[in-house]
Every structure is written in structure tokens, then in C-alpha cells.
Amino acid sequence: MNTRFVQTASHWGVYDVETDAHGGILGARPFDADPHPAAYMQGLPEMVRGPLRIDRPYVRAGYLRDGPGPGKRGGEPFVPVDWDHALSLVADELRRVRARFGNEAIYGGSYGWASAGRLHHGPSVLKRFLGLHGGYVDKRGNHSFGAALGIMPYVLGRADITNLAASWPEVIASGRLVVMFGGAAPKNAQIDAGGAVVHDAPDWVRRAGDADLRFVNIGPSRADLPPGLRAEWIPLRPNTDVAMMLGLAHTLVEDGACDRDFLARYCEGYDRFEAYLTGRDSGIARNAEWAAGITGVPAQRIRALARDMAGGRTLINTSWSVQRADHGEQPVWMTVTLAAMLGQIGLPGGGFSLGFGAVNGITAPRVENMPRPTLALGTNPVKTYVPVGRVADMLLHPGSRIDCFGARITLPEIRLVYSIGGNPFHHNCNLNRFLRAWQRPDTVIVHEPWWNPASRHADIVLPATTTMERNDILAHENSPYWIAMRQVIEPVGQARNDFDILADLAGRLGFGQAYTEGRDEMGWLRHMYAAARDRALEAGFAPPDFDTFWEAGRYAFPQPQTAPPLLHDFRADPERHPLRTPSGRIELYSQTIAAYGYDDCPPHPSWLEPAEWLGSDTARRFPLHLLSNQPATRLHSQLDPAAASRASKIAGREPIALHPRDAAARGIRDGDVVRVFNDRGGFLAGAVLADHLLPGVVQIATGAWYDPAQGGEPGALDKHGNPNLVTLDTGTSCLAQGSIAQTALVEVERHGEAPPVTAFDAPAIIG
């Protein structure tokens, strides 16, 4: 049989797609260079052609019969129509409501992992098309390490997170001990936004199993580390890592162990700090004993692991999912200062770190100066913004005003949704208030490539390519690779790519030119890959010309062995190298924060007691504490109908752990439906017995798609096992408004019989 193997590239890795001469898919093979490819990989040649594939326009019966404004989303069926037709309405809808309301009635603040390649990233050809049509109220902050991003500017005066994390090599060459809040779990290194290449996790936790380092795993799943590192584990509730910091920096006070060398020349404000940690200030002391009342980890332990890190280089490491939760960016600030007295920022396997292992490539040493070919997004004339965590506000409540980032802002109101990209209905909390605020707009408009959540709940649905019916390019900063990125198939039923979309929009709405140049989708790749190539030029490198890189498929950088540890120009000369702080210090004192007054992000570090945790009255109703992890088989909700997906289910749900204790006081077997619940909402799930968790918590992965007992309802079940049924959708605090969906408590029962779950059929069409 005559095949070829086509290469292409995902969040989740590089492979080669073999296809036989009718463009029949036939399987992949990972890249040559990529020892341990992720376990999912097949899941997008699988899907590509699948029964879920949106085969061309669609529009909601209810919008096409009676026009823009708010409906029943997620509960109507959908008409067929030609793209011509579609594309008016889009293009009138954008015409109408920019006239009558004005630029900031769309919002055009797509969020998610939409496509590993340079130019068709929704979001970002999403943004550039809406700047040229005057403008559109676009998102600020993110949900994976939001909190961490408003806190830090404050801090360390720079905001480049993914730039705050530890590397393997020096981790392994110079560490002694790495203390690490929240683990680092092996299946998120799979995946990277700007796309994964190279997947050397596995060989890192050998190196390190091998090698005189010692870890310790604080939270409250022994399973937040691989068994390879023969990790210690300190049981924490989930929530309470501030009360442990808290608890282990007094102990070096009393101690004697701090460094006050280092915090008088690097630091800005400890004094301050210790009167609150002591209790000078209170007469409450953040001791051992005051700790492990909150945090259920004994005064004994905290004491001895806190005379331990002072005791030798030290790392610290919190992941990303600790500032998930209410207040937030307290455990990130916190986990700095905790670092500052010990003294060793700066210093080769010391210090602290953020997100150790959280995305594929961030632990490795990385390129510098190494250029990007870059889609240009233009400007947006809008200046107005929504928190990301704060959609749902601000469609529900336009008008009102709330505190972010220094600001007090006023909510827009919404009338026009443009989305790309991305599923809401997989980031947002407390699914059913967000429903109630989705159905609000006059018209939501999606493009997407097969009948997910986010295209049910659409008025009009444009069809759109896969990565795998275009060509592109990777390139990304954790990694030292350009990949070229080459269509393997023609797409799909009527599929179009997201850019040729817009700039058809574009075209009828009058700026077509402004927003193609003139170019088509190999001439922008030869255009953004011939700027990037002048830069690498100009740095020292020499990647080659346009057609020998598409040719090749492939450029790698030079990467180097080692990376110098964080912030070891500051410590190495502070006046040469201050940081973009007032004082040009580390700040553990801000008086920026203190003259905001905010009460939920007081001027330092400080243990704030969630609105839900294991220690509350509500804990009493809902005695479990719920946390929602990256899984391991798929990427976020991409992915869930691929096999590897759907084989790990239970019952055809998602799968939540429970601890066999929680399990056998409920009368719950391993393999059983159950009801998560609490007031929010609920949702079924299949049981899983894990003695890796701490009793009294219990855990699912996100991204199993919403699928409601009832569509389009408010308060309807979920049938299938979406956590943000159930959580929170406050903010962290005023100051970054950032994600909490790690602070929720619920209650678990046995589900009698179960209804179908229907998250993978497509929604009713009529002609």
C-alpha cells in the first residue's frame, strides 16, 4: 500500500501521521527525538474524522428564527447553513452592535489552548481582526497561575512566571534538599501552550532518584510526586500551606537560623513581617504549634523540617495549583519569603522556585535570545478589561464596579461574544451561574472544530480546521526546536482555517487588506519565519533559509547544559542589578499593596483563612474538600472523546478518588456512580478508591465535557463529571481576581441508577 508520513505538531508532541493515498489516516509515530512521547498522542488523528467533526456552518434554531438577543443555550437544536449565510450574520451582528453599543459590547477575550503553531492560534488571529474593527473588551490575567501573576510585579517587579522556575540540571548538580508544596506530578510535563517536543521528564526523576537528593512533598496527595524521588510526605490539608510556611519561618526565628545578612541587603520590609510572624504586632505567634492546629501537620514535624532546610541548600517549590485557591498569591509571596531567610536566592539549587514541572520544558535550561516568528496582533483601541476569573461578573452584573490590580473598574455590558479556541465551559467556576450569565449576550459566536460544550452553547457555529488540515510553525521559548508543522489531510466537510475565516469577515466588513497584507497562509509563515530568522541571525545563530527549515522539517538551537539559578545577577551585585521594585529589593513588605487597603491582601505575606476548607463551619455540611488536577489522558478538555480518554472512565464518567476511609463511611465501593455535591451544583463521577489522599479530601480531573441532565438548564446535573459544577467563582482577592477552583468543599453519596451519559453525541440538527 502506497502511505506517507506527514509531520505535525500539538500541545502533547511531535509526530509523524501516516495517511494511505486517499488521505486515509493510518496512525502516528512519535518524533525521533522525543524518548517518552505522550501517552495520548494518537488521540487528534483518531478524532480528526470522528462522528463529533462539525461538518459545516450552523446556526441555533432560536437565534435564526428570532434574531440576536439572550436565549437558551446549550438547549435548542441547530439549522444547516451555507457559509455565505453564515458569514452575514456574523458580519451584520458586528456591524449592528458596534453601532448601536459601541467596541465595548464585544468580547473577544478568548481563552485556551487552541493551537500549538505561530499563526492559526484562535485567540490570537481572534485579536487582531477585532482591533481592526475598532476594538473589543479583551481578558487580563490567566487561570493557571493567575494569582501568582498579580503578586509578583509587587515582589520581584516582573510578571515572566514561567521564567520562575528551577532547572532540572541544577536542581541535581547543587541541591541537597527540594521542599516542594503541591508536588510536581510527571503527567503535566506532557504538554506545553506553546507546544511540546521533546519529553525528558522521566530521565530528569531518574538523574534525581540517582543522585544525593533529598525531596519532601507537602500537600495533600502522595501522588503529587513520582515514586522515583523516594519522596518523604508530609500530609497537609488542602488550603493551609501559607499556616505551614508560616510555622516553619517562626521555628527559624527561634531558631536563630534566619539570614538577616541577606534580608538587610536583598530585602525590603522583613521587619515588618517578623512583628506579624512573632506576634509583636498581635500578640498571635505564627508558631509550630499554632501551624499544625490549622494545617494537621504535628508542631514536632514543622519544627524538624524547618531546622533541616536551614541546615543546607534549600529549594522550595510551589506548584501552580497551590495559588489555584482563596488568597492565593499569599502561599507564592510567602514561598519567596520563606526562601529570603534562608538566604539562598540566587544560589545554584537554592532559593525558591514556581511551577517545578508544571508544563513540559520549564525545568529545562533554556535558549536565550532565541526569536519567535510572531503573528503581529495590531492594537485594541478598547482599554476596558475583565479579570479572566471574572466573565460570569461581568455578564451578569455590566455596570458594577470591582477592585484588580490597583484599579477599581466599571463591568461592561456584553453584547456580543466572539470566541476561538478555547472552552469555557472547561475553565470557568460554578458552571451553572456561569450558564446563567452565558445566556445573557444577544449573540455568542464560536468557531470549533467538532460539537464540544463550547459550540452547543453558541448561536452561530463557523467550522474549523484541526492542526492537522494546515501547516504552521512551533516554536517555543521552553523549547530549542522550530517544527514545521505541515498539513496532513484537506480539511474536513467544509472546515476552514480560523484565519481565512476572518479574513473573509474582514473583506466584507472593509479592512480585509489591512488584516492579510496581501499574504495567505504560507506567505505569513515565510514572512514571520524570514523576521524570526533575521533576529537569530543577529543573536549568533544560524538557522536556514525558509524552504531548507519546511524541508527539514526542523531547527534546533543550540541548548545549553546549565542554566544560572534565579535571580543570581541581583544577589551577585543589587546595585547594579536591582529588581523593577520601588525599593529594587525583594519587597516583603509593599506599601503599593498597603495603599490599596485591600483587606483580602494585606501588605505582607499572612495566613487568611479560606472561604472553604477542612477547618470551617461549612465543612460540617460539606466534609469533603474537592481538588481538580491536569489529567493524565488527555489535555485539559481536549482529547476527552479519544480512546485514551474515554478508556480511563468509570462507568463511562470521570473517575474521582476518594480515600478508602471517606469511601467505606458512605457506603461507596470502588467502581460505583456517585453524586458530588454541595449548594453550587453536582455532578456524577465514578468512585475510585486511593489511599495516596488524606482523608477528608478527594480528587478529580478536570475537562470531562459538561454534559447536563437537562441542556441549557441552570442547575441541572452533570452527567458525566465536570468539577466546576461545584466550585467557587470568587476571586483570589482584589488584587489579582485570579482562579480558586482548588478552594471548594462538597459531599459524596452513592448514585442510584445513572442516566446516559450524552456528552459525546452531537446536538439535535433540523433542516
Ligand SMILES: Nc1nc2c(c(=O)[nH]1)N[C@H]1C(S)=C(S)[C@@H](COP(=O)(O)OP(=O)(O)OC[C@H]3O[C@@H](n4cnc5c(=O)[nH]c(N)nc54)[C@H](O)[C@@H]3O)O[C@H]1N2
Given for the second form:
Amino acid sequence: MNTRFVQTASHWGVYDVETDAHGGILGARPFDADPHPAAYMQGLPEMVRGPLRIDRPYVRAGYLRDGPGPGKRGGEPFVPVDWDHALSLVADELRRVRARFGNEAIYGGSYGWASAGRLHHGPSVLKRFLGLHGGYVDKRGNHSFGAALGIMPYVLGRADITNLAASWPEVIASGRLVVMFGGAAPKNAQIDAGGAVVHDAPDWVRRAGDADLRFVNIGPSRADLPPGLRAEWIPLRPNTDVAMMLGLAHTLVEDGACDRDFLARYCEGYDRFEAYLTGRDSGIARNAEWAAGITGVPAQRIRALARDMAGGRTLINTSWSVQRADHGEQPVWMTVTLAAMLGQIGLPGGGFSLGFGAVNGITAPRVENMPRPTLALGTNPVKTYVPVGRVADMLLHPGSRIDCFGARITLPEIRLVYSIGGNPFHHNCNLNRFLRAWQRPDTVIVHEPWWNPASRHADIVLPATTTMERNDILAHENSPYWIAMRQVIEPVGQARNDFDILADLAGRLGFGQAYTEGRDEMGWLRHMYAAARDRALEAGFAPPDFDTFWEAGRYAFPQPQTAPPLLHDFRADPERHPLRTPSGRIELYSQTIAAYGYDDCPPHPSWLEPAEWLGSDTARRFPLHLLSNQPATRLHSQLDPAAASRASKIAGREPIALHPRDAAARGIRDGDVVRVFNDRGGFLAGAVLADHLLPGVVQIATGAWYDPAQGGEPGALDKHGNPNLVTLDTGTSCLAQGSIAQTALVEVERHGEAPPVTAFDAPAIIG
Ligand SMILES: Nc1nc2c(c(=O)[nH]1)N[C@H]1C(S)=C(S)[C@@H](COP(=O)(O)OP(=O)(O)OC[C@H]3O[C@@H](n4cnc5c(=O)[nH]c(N)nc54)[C@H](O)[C@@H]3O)O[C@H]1N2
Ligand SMILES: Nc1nc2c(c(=O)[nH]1)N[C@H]1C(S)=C(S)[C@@H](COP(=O)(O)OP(=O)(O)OC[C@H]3O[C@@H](n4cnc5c(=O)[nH]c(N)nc54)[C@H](O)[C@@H]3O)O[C@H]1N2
Ligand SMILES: [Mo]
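Please show me the structure of the same protein in the form predicted in complex with the named molecule, now that we have looked at it in the form predicted alone.
To see the whole picture, the full complex is given below, headed by that same chain.
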């Protein structure tokens, strides 16, 4: 049979899709340079023509009947309309809202990973479009490492969080002891925002396992480091990392093992912190015994580890998950502080690292000055923003004031929400409250390829293409490649590219030329490529002209073998390379933060009790700490209906891991359907007994498509296993307002008669 292979790419890898003579999709084969392709590589070819594709534009029945206004989003059937009708509804509504309420009533902060590719990135084309329409309320921060983004400018004078991880070559060549809070689960290195090209984490793990290197995994799950590293596991109560780090720090002081020269030369405010640590200010010494009472780690073990750490080169890594919790700024700040006390910041294999292994390319030596083809976002005349996790507050309480990023902002009154490339019913916490909020605005417009929770909760649903139906370029700063992403098949049904949908709307609204600049898809790719190539040539690289690149399918930049340690230049010469903090040094006490006067973010790293944890009163009613980590079988909610994700489900539901002791106490057996709940809501899941967890901790991956027993009804039980029914939607603190998905207590019980899962059924269509 005549088949052909066409190269495309995704956040989880580059691959060739095989099609037959009639355009039928046969499957995908991995990129030739990729030694360990992602487990779910076949997911998109499998789903691209599946039954959940949205075949044409749709409007929620109540919206079509009544027009803009609050409505029962999520609970009503949809009515098919033609493109012209759908686009005139959108254009008219944008005009109406702008004229009556102004651009500040349009929320375009649209959060989400969308798909790989430098042109067809949903949230970016939306920003370009809404900026030209006069502006929009934007989001600030992200769900991934919001607390770190908020605190690091005060501590290190920088917010480039993804550049704060050590690299594998550095660790293997120079490391001795690697202490990891929250581990570095290899499943997470399958993806990168913008595209993973080569998956080499398993090879690095093998080399690290062979090297003379010791790993210590501190956290609630032994499974957070691969067995090949033969790590020592120190089980820790969730959200108590700061107490553990303080116990370690106190031991260094007791032993006289602090590097006082380093602290004096490179740091600001250590004395103030030490007064807190030793109890000189309060009478409470944060020593190993104190830490043991909070963390559940025996005091001798804390002391022994501190001594090991002081005994030679030590790298301390804290995973992003640790800061996705109440007061998440503190563990990040305390990580830097502990590393500063050891005095090895700037030395290879020493100091601190953040998010080592959290995404694919973060542990790779980076190509300096590698340009990327880019679509200009343009400017946003509206300056109002909200922290990304505070969208429900914004919709429920317009006009109220909140602190964030050192400012006090007033939450705007939003009438129209435009969302592309994200799943709000995946990324937001406390979904019952979020659903009430989402039903408030006049209009919600969503572009989506699939009938998933994002599109099901919209008023106007515009069917979007996937990467397989368009041309694009992959280029990521963490990966030394430019990759041609070629169109594999014709658009499915009436789907259109996000870029083209917005170009059409821009034309209707009178700024078509400004939006497209007269270029179509290939015109833009050539233009973006040419500009990036010019910069690459100036920097001494030699990418070919566009046609040669497109034909070859890739351009590989020369990748360095090693990366310099973080802050090595600052260490070498702090006067010539000061940090962009007020003192030019690492701030262990911040005058700026002191001046804010926040109770929930003191001016030096501190242990603050999380809103919910195993030591809190709430634990009497809800005695299990729920962790919701990133899934091994998909990217967030993407590819949940594909075979790899479905194969992982238990009785069709997302697996939740429980310690056998906790299961036995509740009469729960392996494979049972259980109900997980607290005062905020509940969901069903499939029980898996697992002794890799600390007793008292349960764990479920994020990303199961929200499947309420009654659509559109806040409070309805989710039948499929979405952890955000029970998570808390308050911010980390007044400083960063980051999301705190890892702070949630629950109870789990066996569920008798379980209703069928309907997450992967399309909604009712009428008319
Ligand atoms: N409980 C809990 N919740 C969490 C987390 C957690 O640890 N625990 N993690 C948080 C984190 S770190 C993150 S980053 C967020 C992620 O949250 P999201 O980024 O919102 O999750 P995705 O599932 O990737 O959503 C992407 C959506 O875009 C759609 N899409 C893909 N390509 C295209 C396209 O080309 N055009 C259009 N129009 N749509 C497209 C997909 O179908 C999907 O619906 O979740 C957060 N939520
Ligand atoms: N395959 C796959 N990979 C992904 C993603 C995906 O969807 N799929 N999502 C990507 C995204 S958007 C992001 S932001 C990164 C996130 O990267 P991370 O935040 O590092 O990843 P998680 O899997 O959420 O969490 C890692 C581990 O942290 C531990 N942990 C949780 N709470 C605590 C705590 O309080 N203390 C300690 N010590 N440990 C704790 C849990 O045991 C958990 O397994 O992952 C990325 N990688
Ligand atoms: Mo993330």
C-alpha cells in the first residue's frame, strides 16, 4: 500500500505521522534522534478524527435564545450554526461589550498550554487580536511556579524561573550529594511547553546511577525519584518542607558549619534570619526537634543529613510542586537560604536548583543566543491584570481589592471571557466555586478542537484545528532545534486555525490588515523564519534559507556539552556582576517585603502553617492529604480520551493511590471505586493500593476530564476523578497569589453503586 510520512511535533515530541493513499491515519513513528519517545506519542493521531472532534461552530441553546447574560454554562445542549452566523455573534458581542463597558470588561488572560508551534499558539494569537481591538484584562503569573515567580525578584532579582535548574552534565561531573525536595519524577521530562525534541532523561538517570553520586528524596512519595538513582527516601508530611529546611539550617548553626564568609560577602540580611532560626527573637529555636514535630522526620535523621550536606559538595533542588502550596514563596526562599548557608552557590554541583526535571529541556545545557521565530503579540492598551489563580474572585467579586506582586489591584468587572488553548476546568482549583463564577459573565467564547470541559462550558464554541491540520515551526530555548511542523491532513470537519478565525473576526471589526499584515500561514512562517535566521547568522550560526529548512525538516544548533553553574559569575565577582536586588546581593531578609507588611509573607523565609495540612484541626474531619501531581500518561487534560490515558484508568476512573494502611482502615480494596471529598466538593476515582506513599497521603494525577453528575450544577459530584473539585482556590500569599493545588485535606470512602463515566460523550446537540 502507498503510505507517506509527514513530520509534525507536539509538546511531547516530534514524530512522523503515517497516512495511506486516502489520507487515512495509520499511526506515528518517533523522531530519529529521539531515544525515548513519550509514552503517549500516538495520542493525537489517534484522537484527531475521533468522535469528540467538534465538527462545526455551536452555540449554547440558552444563549442563542436569550442572548448575552449570566447562564447555565455546562448544563445545556448546543445548537449548530454556520461560520458566518457564529462569527457575527462574536463580532457583535465584542462591539457591544466594548461600546457599553469598555475594553476593561473583556478578559483575554486565557491561560493554557494549547499546542506547540511558534505561529499557531492560541493564547498568543488571541492577545494579538484583542490588543488591536483596544485591549483586554490580562492574567499575571502562571499555575506552574507562580510563588517562585513572585518571590525570586526580591531574593535574586530575577524571575526567569526556568533558568534556575542545574543541568544533568553539571550534576554528574561535579555532584556528590543531591538533596531533592519533591524529587524529580522522570515522567515530567516527557514534555516541554513549546515542544520536546529529544527525550534523554532515562540516559542521564542511568549515567547518574553509575556515577559516584548520592540522591536523597525528601517528600511524601518514594516514587518521585526513579529506582535507578538508588535514592534514600526521607518521608515528609506534605507542605512541611520549610520546617525540614529550617531544622537542617539550625543544625548547621549548632555545628558551626555555616559558611560565614559566603553569607557576609554575597548575602543581605542573614542576621535577621538567624535570629528567627535560633529563636533569639522569639524564644522558639527552629532546631531538629522542632522540625521533627512538624515534618514527621526524626530529629537524628535531620541532624545526620545536615552533617552530610556540610561535609562536601551538595546541591539542593526543590521541585515546583513544593511551591504550588499555601505560602509557596517560603520553600523557594528557604531553599536559597539553606544553600547560601552551605556557601556553595555558584560552584558546580553545589548551591540550589529549582524544578530540576520538571520539564524536558530544563536540565540540558542551553545554546546561548539561540533566536526563535516569533509572532509579535503587539501591545495591550489596557493595563489591568489579575493573578492567574484569582479568576473566580474576579468574576464573583468585581470591585474588590487584592494585594499581589507588591501592588494593590481592583478586580475588574468582566462581561466577556475569551479563552483559547486552555482548559479552565483543569487548571483552576475549587471547581464548584469556579463554575459559579464562570456562569456570571455575559458571554464566554472558546475555541477548541474537542468536546471537552472547556468547550462544554462555553456559549459560543468555535472548532479549532490541531497541529496535524496546519503548518508551523517548533523552536524552544531549551532544545537546540528548529523543527518544521508540516500539515498532515486537511482540517477535520469545518475546523479552522485559531489564527484564521481571528483574522476573519479582525476583518469584520475593521482591523484585518493590522492583524494579518497581509500574510497567510506560509507567509508568516517565512517571515518569522527569516527574521530569526538573520539574528542566528549574526550570532554565528548557519541556518539555511526557509525552503531548504522546510525541505530538510530541521536545523540543529550546536549544543554545548556543559552549562556553567547558576550564579557562577556573581560568585566570581559580585561587584562586577551584582544581582538586580536592592543590595545587589542575595536577599535573605527583604526590606521591600518588610515594608509591605504582609502577615502571610514575612520579610525572611519562615515556617507558616498551611491552611490545611496533616497537623491542622481540619485533619480531624478530613484526615488525608491529597496531592494531585502531573500525569504520566498525558499532558494535563490533553489526550485524556486517548488509549494511553484510558489504559491507566480503574473502572474507567482516574486512579488514586492510597497507602494500604489507610485503605484497610476504610475497608477499601485495590480496584474499588471510591469517593474523595471535603467541604468544597467530591469526585469518584479508582483505588490503587501503593506503599510508596507516606501513610496519610493520597495521590491522584490531574487531568481527568471533569464529568459532573449534573452538568452546570455547582456542587455536583464529579464521576471521573478531577482533583480540583476539592482543592483550595486561595492564593499562596498577598505577594504572589500563586495557586495552591497541593494544599488540600480530604476523606476517602468506598462508593457503592457507581454511575457510569460520561466524560467522553459529546454533549446533547439540538436543532
Ligand atoms: N489539581 C491540580 N491542578 C492543576 C495542577 C496541579 O498540579 N494540580 N497543575 C497546574 C498547572 S502547573 C498547569 S500548567 C495547568 C495546565 O492547565 P491547561 O494548560 O489549561 O491544561 P491543558 O489540558 O493543557 O489545556 C489545553 C487546552 O487547549 C486545547 N488545545 C490544544 N491545542 C489547541 C489549539 O491549537 N487551539 C485551541 N483552540 N485549543 C487547543 C486542548 O484541547 C486543551 O483543552 O493546570 C494546573 N492545574
Ligand atoms: N507527563 C507530563 N509531564 C508534565 C506535565 C504533564 O501534564 N504531563 N505537566 C508539566 C507542567 S505544566 C509542570 S508545571 C510540571 C510540574 O512539575 P512538578 O510540580 O515538579 O510535578 P508534580 O508531578 O506536580 O509534582 C512532583 C511531586 O511533588 C511531590 N510533592 C507534592 N507536594 C509536595 C510537598 O509539599 N513536599 C514535597 N517534598 N513534595 C511534594 C509529589 O509527590 C509529586 O509527585 O510538570 C510538567 N510535566
Ligand atoms: Mo504547569
